[in-house]
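The data below hold one chain only, encoded as structure tokens and taken in the form predicted on its own.
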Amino acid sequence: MPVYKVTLAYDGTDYHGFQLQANALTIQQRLEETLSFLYKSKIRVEAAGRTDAGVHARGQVVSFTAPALIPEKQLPVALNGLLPRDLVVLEAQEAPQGFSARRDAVAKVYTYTIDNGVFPDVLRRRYTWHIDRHLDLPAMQEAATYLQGKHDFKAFQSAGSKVKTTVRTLFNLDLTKQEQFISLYYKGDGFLYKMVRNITGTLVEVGKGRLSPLEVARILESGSRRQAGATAPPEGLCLEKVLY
């Protein structure tokens, strides 16, 4: 049967993450239910990344095998006619046999958005972390430079994940500000469980003056999660793109 590569966008606010769970609604559940209804057979999908509860995506990628019943160009239209409005299929294409959305990914891009206004932008409250205290952006940018490159990111991994190695390469970690919004851009060859949110929480401690930029470098070297900052909330995080 053909293998399909499908790109999704979703608002994760009302879901308990991507991965199937026994007693909670997830993106994977909604997508597999819709695919199974469409193909009249059980369809299972594999995702490039398992986003957590409340996390969003503009460019999540999944792969699955299915009968050649629907032309690839018509698949997004067919699925979007059945899916809820907070989950949209952007693109579908037939992939080479053996293609895996997870194993074949070479890099992922995430963004995290902080609303640093005195008062929150109410229309963006589902997609930002509001911090009313002024953050020192230059200090955060300096701290970010110590995290770029190939490192052991054990200090920024939350408990609950089993991986062979905690070494990852962070190609870019850029921080910019427009109006009251600070955007953090992460591009890496892979990310540990809650790594982006834990780094973001640590950089916010730098922005508040509670940590110096050099202390972030020492935290990275220590490998100690206890020394890093708190985990940033999920709503500011978005999986932007998966590269193959």
Given for the second form:
Protein chains: 2
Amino acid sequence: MPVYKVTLAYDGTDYHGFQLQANALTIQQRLEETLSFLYKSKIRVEAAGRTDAGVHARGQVVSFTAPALIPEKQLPVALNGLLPRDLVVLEAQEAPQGFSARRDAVAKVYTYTIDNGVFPDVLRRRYTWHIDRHLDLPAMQEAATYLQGKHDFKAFQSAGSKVKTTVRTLFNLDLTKQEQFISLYYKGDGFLYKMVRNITGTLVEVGKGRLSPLEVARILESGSRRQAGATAPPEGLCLEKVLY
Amino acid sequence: MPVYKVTLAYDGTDYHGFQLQANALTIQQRLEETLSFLYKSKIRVEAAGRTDAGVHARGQVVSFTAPALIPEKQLPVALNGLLPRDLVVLEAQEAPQGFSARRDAVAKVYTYTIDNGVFPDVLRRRYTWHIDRHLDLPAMQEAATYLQGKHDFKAFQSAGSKVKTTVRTLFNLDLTKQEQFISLYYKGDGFLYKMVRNITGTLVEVGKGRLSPLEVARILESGSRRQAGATAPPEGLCLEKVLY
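Right, the form predicted on its own is done; let's see the coordinates for the form predicted in complex with a further copy of the same chain.
Below is the whole assembly, all chains and molecules, this chain first.
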């Protein structure tokens, strides 16, 4: 049976994250239900990144095996006709046998958006973290430079996942400001559990003047989660792209 | 008692428009409830533009009379602490006696956003009209030039409101495209009932090639609503600014 690679976007606000859960609606559940209905057989999907509750995606990738019933070009339209409005399939293509959206990913891009206006932009409140206090962007940008590159990111990993190694490479961590919005662009070969939100929370402490940029370098070296800032809320986070 | 001029933003998705209604939640109701609670007396507001169900605002203006209990600078924070997250007060100032947000407005700016991507941008679906068929932007822009200026806009007025004259001046009607989004910028001295959505619906017919730009000029001259396009849906519309 063919293997498909499907790119999707979703508004995570009303979901309990990607991964299947016993008593809560998740993206995986909606997607598998819809695929199973379409193919009239049980379909299981695997995602490049299991986004948490409330986190969004513009370019999540999933893989699955299914009977060769629907041409890949027609798959997005067929699925979008059945899916709710907050979950959209953007692209589908047949992948080589054995392709895995999770294992074969070589890099991922996440963005985190902070609304730093005095009052929140009400039309972006579902997709931003509002912080009314002025943040010192140059200080946050300096701190970010210490985090780029290959490091042991143990200090920025939340409890709850077992991984062999906590070493990751952060190719880019760029902070830009447009109007009242500060955008954090993360590109890395992989991310630990809640790593983007933990780094973001720590950089916000720098923006508020509670941590110096150099202290962030020391937190990274220390490998101790307790010294880092709080986890940023999920609504500002978006999985933008997965590279293969 | 002082008169206040208050600027507010809202996500209209979950409201039945601005104006009070018997059995449906409206912006006016939420706002008057909150003001009445804050001032411990019945407060009535008047809006610059009574937006319809599902329409948004980034710069709606309301006026009201209230006891001089709260300094104008503290009013936004006091109100935002009580209002729901989809309704935000941006600014408050004392206005001259007799000021009316509706009568004293000299111009208004609305935007209408069309998502012309093959698939909708899921994070903007609440604030855009998705049209997957490619729209001919230059043709729409040409048609828009015939609508700019002082005209009798009767052909673009929906039934349901009584006005003395249907002559209005449209200072600007500019169409621009950024990524997959077409933005229509309307600035005028006043707008008839559903005028922006009726013009937008007609320009979309031009974009689809069903009407020529010159036919739009003829529809304007004819004064006949039946020849114009359908009313565009509310979610793409936003009241951006009111000028005094």
